[in-house]
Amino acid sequence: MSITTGDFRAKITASTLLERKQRQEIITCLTAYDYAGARLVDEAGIDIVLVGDSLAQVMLGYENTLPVTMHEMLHHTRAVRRGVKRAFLVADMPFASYHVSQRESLRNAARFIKDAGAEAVKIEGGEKRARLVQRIVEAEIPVVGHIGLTPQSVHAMGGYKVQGKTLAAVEQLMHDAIALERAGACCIVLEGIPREVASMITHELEIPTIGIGAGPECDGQVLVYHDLLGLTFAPPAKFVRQYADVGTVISNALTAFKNDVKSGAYPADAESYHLPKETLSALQTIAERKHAVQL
């Protein structure tokens, strides 16, 4: 695959992503959860900004993605929307927001578009979600699929385990991918599956695949913002490449601030405001008069 050669400033849409696949241009994707992070990701020229339900862990301190609510996801999506101008903005539908009825699921999907400004929603699951994906797409809402290691199924899977290791599992993943494409998904995230399987799926589909722990043959790659920057408190997964140790930079800065405050080095005179000379002179005159009276 070649590197991206399109207009850096052009707005990314679902159609853009399909064109990238057809031209064999790599797609980039990162998560973002707030205004500042979203601006940095967008201004770096990343193609897709995903408000991932991973915010449950990296922003809210939950043990996994399951507890995060619609209210929390919408809140963070709104913040990210205000920081994104160019990238295609996708929001994760949280656990239990699309598992009950199609009517309620469609309503929740629409809230991400109408109330929070997302341009697509992401749903975990393959064949069993195909009809729902079709219904949401029929409502003019782009859908990103997600198969392989699906974190919302952590209990059903018995933990965060690589998927697609047997012939039967590989066949099911292929069925899942094709079902999502036929249902109208605009692209599919492939997570935690063998490189060879991801390559097969990518070559089979006409829509783009976005890999995370799925090898380099996918049409694009995604990482969690905090993982990339070293802002997590747990050992990273095998597929994570840490591009900076921002956590250590922040920790050192916080310690330096504490030490400067305790020693009196902060704030310095240059970091303090001063009275105008006229006001200061008047106060000194008043103080001198009071002192004279006391004498």
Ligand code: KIV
Given for the second form:
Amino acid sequence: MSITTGDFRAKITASTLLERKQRQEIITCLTAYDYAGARLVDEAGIDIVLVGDSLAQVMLGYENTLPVTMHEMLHHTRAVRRGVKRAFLVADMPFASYHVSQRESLRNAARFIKDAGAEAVKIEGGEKRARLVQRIVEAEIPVVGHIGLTPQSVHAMGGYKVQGKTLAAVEQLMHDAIALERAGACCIVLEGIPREVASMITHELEIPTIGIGAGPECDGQVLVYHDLLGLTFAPPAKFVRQYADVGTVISNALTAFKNDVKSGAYPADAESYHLPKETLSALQTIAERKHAVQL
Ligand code: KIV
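Please supply the corresponding structure for the form predicted together with 3-methyl-2-oxobutanoic acid (the preceding block corresponds to the form predicted on its own).
So here's everything in the complex, that chain up top.
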């Protein structure tokens, strides 16, 4: 066992997140979908790794999050599990995996923990999901809530629109947040809502809020890995801060490889394997003998 210095390498759990809020220490969260990405996120010291169903768009090329399946989410969660040591690992329950019956929802939630190694599941929706959240928590599975702009409701919302703009909508969001907290959620993602509303909810709740497009007063912030790195093919949303242009770096590298192969510049002699001297001289002797016989 190794001794860690400070709490930088200490394992993050659902209780750590609550303590962070109590100590007013900000929580960081990023999505990851594969082993390499998960390792980089975890080793950067990010607190929560979310295998988001945004996987549907950024990894699998679907138009929205609705088509992604349990099978696909489990497959990617397993890969992420192998790359994460310290962060709290949360998996998104995909659309229709928790909408049909409580029994099926519980079984699906348990698969993320038992078969894929997640430490919590995330479920979209507020008050109307509270009973289900309570049942999943009773089954010893931590649950992360998600309210505001919930991408799985894209058709019901009539598009990806900022939520919580009217008084009634603000009241409903507050009810949603409180219902999830009472149901036992360990934290709540607030997506696409006015900063002022996110701030009110954050102050009202004892559990942490993690914002995305919800302003700076949340207890933590989350971004999609591909958005932060500049690996997407569409213009980013207003709230996205792109920290690198990895798409251009990759694209330039791929073009350079193609050009080097076509021109013969790759591989160079230094990038080639060589025969041992004795084998080479034996081959040369054989070739010389053959040549002499032919003459
Ligand atoms: O799927 C996802 O990536 C998410 C985050 C944006 C919160 O739910």
